[in-house]
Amino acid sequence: MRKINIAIDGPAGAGKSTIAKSLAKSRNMVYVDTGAMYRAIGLYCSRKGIAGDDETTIVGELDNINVSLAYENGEQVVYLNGENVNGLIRTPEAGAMASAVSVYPVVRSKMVELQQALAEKTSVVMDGRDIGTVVLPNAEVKIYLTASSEVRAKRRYDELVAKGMECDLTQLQKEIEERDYRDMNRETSPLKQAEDAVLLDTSDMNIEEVVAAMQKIIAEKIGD
């Protein structure tokens, strides 16, 4: 079977991870959650009390941060210096910190190197902010997944409430819009749709409909 790379980009809360996991499983490909890698760095900085805008300290700490991915029982596990942090990196705070540290070129360079190495070895479904534009510019399939900020905030709200966490819907939407602005306006690898990416707005679609739409796009691109 030939090696295929699928790049999925889009703003926070667009459902990239959920959809990418489903696609990878259905096509027997490796799922790479790049956002989780940045969240792990954000978690490290939070634990150390390092502010997101303290570039000098963050860059100085990079040699002490080892982020690795493993696949256990069919699931991606993110390790931060040997610790499984899957259950610690999905909070709004971790997401905001990930967005803050990801603007720094040295941080992105370290992560991109690892991501590209994974895609060289095997077929991957990779999601993030700059996969189709920077990390995997030659990916066979590129999809830009988006939804309105209102819909994305409600999805995140429902997800957090289901986990028993207290949150404010209005505040979540404000944070998502602020993150969009940061991600789209950062100097290094800003979030944008690759010229050859297919735009898919999921505002009025459920997960099954999105997966079906993406399977159709993939089939058209790679001929299966």
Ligand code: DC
The other form holds:
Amino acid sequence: MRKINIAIDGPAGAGKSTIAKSLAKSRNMVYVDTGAMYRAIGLYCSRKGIAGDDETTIVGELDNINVSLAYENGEQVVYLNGENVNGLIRTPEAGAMASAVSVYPVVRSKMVELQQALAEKTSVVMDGRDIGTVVLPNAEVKIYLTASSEVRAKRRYDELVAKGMECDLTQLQKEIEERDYRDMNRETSPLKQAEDAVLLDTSDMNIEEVVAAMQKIIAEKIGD
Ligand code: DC
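Switch from the form predicted alone to the form predicted together with this ligand and print that structure.
Then the entire complex follows, led off by the chain already shown.
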């Protein structure tokens, strides 16, 4: 099978991970969730009581932070200094912390190196904010997945409620908009659509429709 890479970027809650996972499975490719790596760094900082805006301390700690990915039973597992942190990084707080620490260029370059090494070895569906623009500029397929902030907040709300967590929809939308602003306006590798990415607005689509639309885009790009 020809090695191909698929880059999926877009704002928080656009459905990137659900869709990317499904595509990876159907195409027998490895799914790489790059947000989880920034979340692990955010978790390290939260545990140490380091503030997200304390650049000096975060940069100083970077050599003590080892993030790696493994694949166990078909699932991506994120290890933070040898500890499986998958169960600890999915909260809105972890997302906000990840967004805060990911603005620093040295944090980014350390993660980008790891991500590129993964995509070098194997066919990946990789999702994040800078995959099509910075991490995999030569990816065979690039998709920019978005939806209105109202729709994204409602999806997150439903997800969290299903997990038994309590949350406030208005607050979630506010947090999503804050995260969008920071991710889109940071100096290094801000979230933006790559020039050669296909835009897909999923505000009025369900998961099956999004997956079908993506499969069509992929088939058109790689000719299968
Ligand atoms: O995709 P996510 O919600 O798990 O990402 C959490 C944060 O990590 C996101 O708000 C910004 C940062 N991030 C990034 O800067 N670059 C990436 N490739 C992935 C995530």
